[in-house]
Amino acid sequence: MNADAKFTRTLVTSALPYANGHIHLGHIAGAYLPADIYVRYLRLKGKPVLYIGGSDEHGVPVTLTALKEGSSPKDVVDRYHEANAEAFADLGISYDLYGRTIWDLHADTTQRFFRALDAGGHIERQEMVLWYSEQSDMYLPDRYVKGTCPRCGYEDANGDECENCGAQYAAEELIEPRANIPGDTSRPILKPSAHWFLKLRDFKDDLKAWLDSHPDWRANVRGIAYGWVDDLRDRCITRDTDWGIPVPVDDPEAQNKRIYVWFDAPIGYVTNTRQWGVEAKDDAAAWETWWKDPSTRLVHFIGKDNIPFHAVIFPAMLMGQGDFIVADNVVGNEYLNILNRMTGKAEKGSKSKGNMISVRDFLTRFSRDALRYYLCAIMPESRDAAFSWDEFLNRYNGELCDVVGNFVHRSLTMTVKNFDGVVPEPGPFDAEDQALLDSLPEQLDGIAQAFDQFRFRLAVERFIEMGRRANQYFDTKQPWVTRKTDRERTATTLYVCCQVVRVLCAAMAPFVPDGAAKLAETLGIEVFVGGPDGGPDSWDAAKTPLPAGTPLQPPVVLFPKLDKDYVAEIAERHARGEAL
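For the sequence I just pasted, show me its structure by itself in the form predicted alone.
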C-alpha cells in the first residue's frame, strides 16, 4: 500500500550515538544524513513529519572513556553531548529535538517500559556466569572484557558479541579473555551473577509476521532480522554497573545493577518525543499521537551494526507495551570506510590508526553542502563504501559545480544581463523547448520516487542527470550566439532554462540546503519548510512555471569549486594522522 494512503504523519528517528567521542563521517553516512535528506523531502512535500534524535549516554563506552580520562561519566557525556549536538547542527541535520538519556524523564520512560514488560510476564530473573576481575573487584560487562571470538577468531572481540562478524555468544565462550580496564593486568575468572532477561521468544510469531509484511525492506535488514528471529534467545537487559537507570524491581540483587544500555537507548526516541511535546506544544500527552496512533508511520535510520536492536529487540519491547506502533521501515546502511592513499585499500575508521574524520574537523575546511553532496553520492546503501579525498574533489567539482552549478549560473547570468533582471517572455516553443519543459515534472517525480524508496544515491544521480540534460539543451540553443541575432529565440531559450532552474532548486534542497536557499533567494521564491504540523507542498509547486516578468536577483555562485592543491594538502595531512 502507498504510504501516503495508509499514514497521515511520519516519525523519523536516527540511532542515538554514544556520547563518548566526536561524531565522524561514518556515523553521518550511516544514520544521520539519509534521515535528514528524507525528512527535508517530506517537509518540502508538506507532510507532517517529526525528526527525533539524541545522545546515548549510558553505554559502557562512556564509562570506559571516563576511566581512561580519569574523569566521571557525567563529565564525559556532558562534554560530548554538546559537541555532537553542535556538529549535527553545523552539518544541517535538522532534528526537531536532540535529547539526552540522562534526563529524569528518560529514566521514567524506561522504567515504564520495563514494568509493562514485567507485568506481561516477558521479563524473568536468571542466574548467569560472567567474567569477573579480582584485581579490580568488579564484574566485567560488555566492553570491559576483550578476547578472541569463538566464531571467527577475531582477537579484539567484546565479552558477549563480536563486532567483526556480529556473533552473539555466552561469556564463557570467549577465548583468551582479558580485562579491558586501564591498569588491570589480571586474567578474569567466571563468577555467577543474577540478572533480568527479556523473553524475546514470547514475540517470535509477532516479529515473524511483522517482518513478513515488509518484503520491500533492504536485504541486509531482512537478512539479519530473520537470522535473529529464527534463533531467538532470552536477552539479558541488566548489567553490573553503577552508571545507568536503576532496575525497577524489589530485589536486593538489583541494587548494584542498571538497565542495559541497549534496552534504554531506543526508548530514548520515546523520551525525546515526550520532551518535544512539552517544549514545542506545551502538551505532556502530545507524544502519544506519534507512538500510539496507527496512522503514524515510524521509520528508523540506522547503521548495519544496529539492525538487531531496531529490527528485533526494540520492536519486541514495543509490542510488549500493548498499544505502541512498530516501525514501517528500518533503513539500515552498510559501513563507510576510509580509502588509504598509500595502499589504495579501504580501511575501517579507527582512532588508533588516526584515519577517523570528525564532522567538526571536516567543516573547519569545507562547506557542509560539499560534504552532504559527496556522502550522499557514495552512500553505503547496499554495500560498504569508502571515503576518498580524490573522489570527493572530483565528484563535487565535476558534478555539483560543473554540471548543476554551472548551468544555473550561466542561465541566470545571461537572463539578468539581457532581459532586465526578469524571466523573459518566451516566443513559440519548438520541439526541443517543449520536450524539456514537458520532462521537468517527470524528472522531479523520478527524484521523489527514489526518496520514497530510500534510494538516495539514485536520487542524486537523477538530479545530476537533470542538470546534464539542461546543459545539453543550453549548448544546443547557443543563447550567447542568438542574443546578437534573434532576441525572441534567446528569450525562449532562457525562459525554458529558468523553469529548469526552478525545478533544480526544489530537487537540490534535501541534499544541499544552503545552495538551495541561495538559489531560492535569487529566484524570489519562497520554499516552505514544514514540520510536525505539515503545510504547503513546495515540492510539487516547483512544477508550476515561473511566470514571465518574475524579478530575478543577480546570481551568486552556489557551489564554489574546491582547489585541487588545497584538497591534496588536507589529504596528505590526514594520511599522516594529523588533525585536519
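All of these numbers come straight from a predicted model, not from anything done at the bench. Positions refer to the first chain, counted from 1. Between two forms, the rigid core is defined as the largest C-alpha subset superposing within 1.5 Å. First, how it differs from the form predicted in complex with the RNA.
- In the core-superposed comparison between these two forms, the C-alpha atom of residue 179 has shifted by at least 2 angstroms.
- A movement of the C-alpha atom of residue 188 reaching 2 angstroms or beyond is seen between these two forms when the two forms are aligned on their rigid core.
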Given for the second form:
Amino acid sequence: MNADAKFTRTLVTSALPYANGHIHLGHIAGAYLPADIYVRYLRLKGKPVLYIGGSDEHGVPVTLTALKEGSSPKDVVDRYHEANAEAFADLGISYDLYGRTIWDLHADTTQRFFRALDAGGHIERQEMVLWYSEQSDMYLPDRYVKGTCPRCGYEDANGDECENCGAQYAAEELIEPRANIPGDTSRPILKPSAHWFLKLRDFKDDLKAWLDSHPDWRANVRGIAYGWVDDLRDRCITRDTDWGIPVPVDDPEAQNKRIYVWFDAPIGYVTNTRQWGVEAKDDAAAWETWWKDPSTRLVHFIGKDNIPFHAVIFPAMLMGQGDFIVADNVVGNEYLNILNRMTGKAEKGSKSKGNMISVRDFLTRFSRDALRYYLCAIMPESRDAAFSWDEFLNRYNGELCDVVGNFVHRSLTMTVKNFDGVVPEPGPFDAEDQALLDSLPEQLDGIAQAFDQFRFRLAVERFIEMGRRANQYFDTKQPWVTRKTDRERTATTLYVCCQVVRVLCAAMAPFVPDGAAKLAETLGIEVFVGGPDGGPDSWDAAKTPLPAGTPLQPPVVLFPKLDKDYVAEIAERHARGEAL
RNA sequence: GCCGGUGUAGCUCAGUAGGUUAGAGCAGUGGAAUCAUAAUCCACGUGUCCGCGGUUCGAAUCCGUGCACCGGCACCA
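What would the structure be for the form predicted in complex with the RNA, given that what you showed me was the form predicted alone?
Every chain and every other molecule in the complex is listed next, the one we just looked at coming first.
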C-alpha cells in the first residue's frame, strides 16, 4: 500500500495480446485500460513510471492460422501486430513501448533466461510420447490433432480436450486421431520425443514466501496462485514446431523444437524494456534498473486467464535468474462478457456467436473517452461484468456528461459570460463556500487512494460524486439569481466552482484524457507531463486554487452526449450478429 | 471430482477489528428551478443481505454445510 517508502519507480506491464486475432472490449477492460489509467495517474503525480507492452507472436495457433489461410506465420503476426498496436493507440493506451516477440533482441533475452535457468539446474530433459504424422513428417502439438472425444463421442474434439463436453484427457486417449493439417490424411501415431521441462518445484519455498508477503492482492489472484504453488509440477517449455525461439541446448533432438510460447511471452516485457532503453535512452543497459533494482516496483495487469503465468510461472523464471525483481502486485481482473439483448443474459464474447465488439469498430462510432469511461465504471474487478449498450448509454450520458460535463460547462459558461472571461475575484467565503473548497483536496486524495489500491470503479464513483456535490452547491447558491442582485456573491460562487473544475480536470485525466486535455486548455493549465524520469506533481498542484484573474477560454463541450436512437440502432445490429 | 472466487433493493453495485432503524447510483413517483450538453436540485425504499445449521448479548460481516454462477486443475493460450 505505502509503496512510496520502498520504491522509487514503477514498471507497469499489460499482458501481451496474442497476435492471432483482434483485441476486443474484454481484453481492454481486463488488462489494458486499468493499466493505462494507473500509469497516467502515476505520471500525473510525477512518479517515474514505465509502461511496457507488446504482441505475443509465437506459438502453434499462429502457424495453424497461417496454414489455414495459406499464408505464413510472419504474415499473420505482422497483420495482427499492426492492427492491435493501432487499436491501442486509438484508445489512448499510452505505452512507452509496444514491442514484438519476433524481434531478434527477444530471442536473445529468452535464450539468456533459458540458459540461466539451465545453468542453475532448473531445466530437465524428459522423454515423452506424442502424436506424430508420418505424412507431414512432424510431431503434432495439441492443436494439430483432432479426433473423437473418449467421453462424449464428439467427433471434432481437440487433442487434449473436448469443446463439446468440456472433458480433458491425455492425448493418447483420443479416439480416431487425425492430423489437423489440410491435405494430411494419414493417421497419427504415437512416437517418443525429448522435451525440456522447467522444474517449478525448485521455487516452491520462494514463491510461497513471496505470496505470503503480499496479503493485499486481489482474492482471485491469491486463490489461484496458492492453488498452483501448493501443488507444483514440472512444466514443459518446448514444443515441436519451427515457429518460435530455438532451444539453446546442445542436443540434436532440440533442432526441430522451439521454446514454448508461454515461456517466451512474459520475457517479452524484459525484451521490450531493453528495446525502450535503446530507443529512448540510447543506453543498452538502461533496462537493468527497471528489472534488477529492488527499488523498482513491478506491477502486472492481466485477465484472470493469465494468473498462473504471472503469479507463479514467470516469477519462478525471474527468481531463477538470480538478480531480477519480481512483481509487487499482479492485478488480475475477471472477464467482461457481452449482454445478449434477446435473452437478457451475459454471454462470453466469441467469434462463433458473432457477438464480439472490436475496439477499432467501436471507435469509429463513439469517442474513446466514452468507451474508457464506461469500461472503467464496470471494470470486472471482483466478478465478471457484462457490456450492455443500454448501460453504456446511461452511464456515459447520465454520469460523465450530465453530472460532471454539465457542471463544468454551466460553471465556465456563466463565468466567462459574466466576468469578462476570467476567474472572478471572490468576496468573503461563507460556510458553504469554505466547506466545498476544503473538501477538494480530500476528494482528490480519495480518488488517489482508490488508484493506489487498484480500485478503479471506486475511483470513478468518487470522481462522479465530486460532480454531484458541485451541482448541489451550484443549485444552492443559484448564481443565475444572484447575478441580478449581488455581483460579489455571484463572483464568489463562480470562483469556488472554477476551483472545483480545476480539480475535476486533474481527477478526470487518467480516465478520459481527451476531455481533460480540452478542459486544461480552457483553463490555461499546463498539459500534464511525466514518464520514466518522473516530473512535476500535477495531481497535487490541482489542490492549489486558480488565482482570480486567470483568463479562461470560451468553454467547449467536453463530453458530447450520445444519441439514444443511434446507440439503439447499433445495439440492434449487434444483436442481429452484423459485423461490428 | 478436487481447489479458488462471487451470490446484498427491479437493475448495477458499496458495505470485514461483528453492534443504533443495511447504503449509493440508475430506473419509478411527486415537487422545485431554468445558469447549463432538455443538463440540475429536493422528497419518497415493506430488501428472506443465496438456503440451512452453529458461535455470540448481538452476524450481511466469523465457523460448518448445501445451492447457483464464473474460473483453475500440469504441457490451451
